[in-house]
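There is one chain below, alone, in structure tokens, taken in the form predicted on its own.
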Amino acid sequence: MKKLFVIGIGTGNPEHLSMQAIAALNTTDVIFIPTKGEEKSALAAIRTTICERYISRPYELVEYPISARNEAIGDYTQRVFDWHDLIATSYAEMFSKAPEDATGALLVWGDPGLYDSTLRILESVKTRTDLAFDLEVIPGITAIAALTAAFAIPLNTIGNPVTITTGRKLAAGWPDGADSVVVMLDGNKTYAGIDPENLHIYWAAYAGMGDQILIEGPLAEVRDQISATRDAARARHGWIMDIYLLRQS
């Protein structure tokens, strides 16, 4: 494989793709699609739909499994590093089987530069193998952009910074000096366990997609509604991606 595109595809709406992304797809010979488990199958179907809609030349779809993280490893950072090593091994094996003159593509949810480890894993592949493909990154619409667009709100208050964090970090305490906090990767509903005083929440599931769900209001008043809605949506679809913005009153 001579070249690999890492293409941000937005949050699941095929219309999120940029003209740059569509042009890149139409120079691609091989599209690598992760498929394993109910959630991965649903996301693989969205990626396949994007390819069918926008690619007008012959291409090959190569499906590959994504290993689950080993939850028996107690240290979170080590657990993630070990998981990334497993994915890097899968990538290396898969890329080595592609034709030497082929151009490949990985379709990354949202944007490759925001809370996604694809670029770090690819760097590991290059470090530990003799694979010498060129890498080009195509940016995509982030879940943050989809969230603020859905609510028609600015991300920041006037003159103030924005903190982007995870549920795991928020559980450790409100970030110092922050008045607007975007929370991603929160499978534990951290919003439900923090002090809600003077906090307003903008919550979205499947942001930007046809199944988009939006709830906003004072955190103390809507957090139970969000939790119930989230649980029902996950049961209905078999998977969920959600994001929220907390803002101090």
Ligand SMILES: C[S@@+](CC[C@H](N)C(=O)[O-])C[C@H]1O[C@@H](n2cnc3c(N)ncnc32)[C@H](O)[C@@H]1O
Contents of the next structure:
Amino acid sequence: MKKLFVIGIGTGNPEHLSMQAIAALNTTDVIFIPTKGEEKSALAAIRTTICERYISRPYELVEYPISARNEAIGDYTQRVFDWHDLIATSYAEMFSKAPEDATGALLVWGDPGLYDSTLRILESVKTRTDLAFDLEVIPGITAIAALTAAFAIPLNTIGNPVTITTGRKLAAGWPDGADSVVVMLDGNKTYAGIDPENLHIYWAAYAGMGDQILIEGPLAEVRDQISATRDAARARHGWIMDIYLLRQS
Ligand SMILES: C[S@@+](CC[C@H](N)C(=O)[O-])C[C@H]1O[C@@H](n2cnc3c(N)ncnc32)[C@H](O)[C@@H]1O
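What I would like now is the form predicted together with this ligand, since the data block earlier showed the form predicted on its own; can you produce it?
All chains and molecules follow, beginning with the one already shown.
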């Protein structure tokens, strides 16, 4: 493989694809699609739909299973490193099977630069193998952009910074000095366990997608409604992706 595009595809709405992404897809020979698990298969279906809708030349779809994280490894960082290693190994194997003069593409959810390790893993593939492909990244619409657009709100208050964090980090405490905090990757409903005083929440599940769900209000008043809605949606779909902005009022 001579070149690899890492294409940001937005957050599950095929119309999030940029013209730049569509042009890149139409120079691609092999598209690598991750599969496995209920969430992954729903996401694989969206990626396949994107290819069918936008590519007007012959291409090959190569599906690959994403290895599960080894939950037996106690340390979180080590667990993630170990998991990235497994993915790097399957990338290296897949890429080495592609024809030498082929252009490949990985379709990355949202934007490849935000809470996504594809670029880190590709760096490791390059350092530990003799695969020498060129890399080009095409930016995509992030879940943050999908969230703020859905509520028609600005991300920041005037002249102030924004903190982007995870449920795991928020559980350890409110970020120092922050007035706007975006929380991603929160499988534990962390918003429900923090002090809600003076906090307003903008919560979105499946942001930008057909099944988008939006709830906003003072955290103390809406947190139970969010949790019940989240549980029901997760049961219905078999998976959920949600994001929220907490703003101090
Ligand atoms: C691994 S990160 C990927 C982020 C992605 N690269 C981006 O640019 O948005 C996955 C997290 O993004 C958020 N997310 C992604 N897509 C979403 C969507 N359609 N609706 C709500 N949250 C979403 C969720 O917080 C989810 O846990």
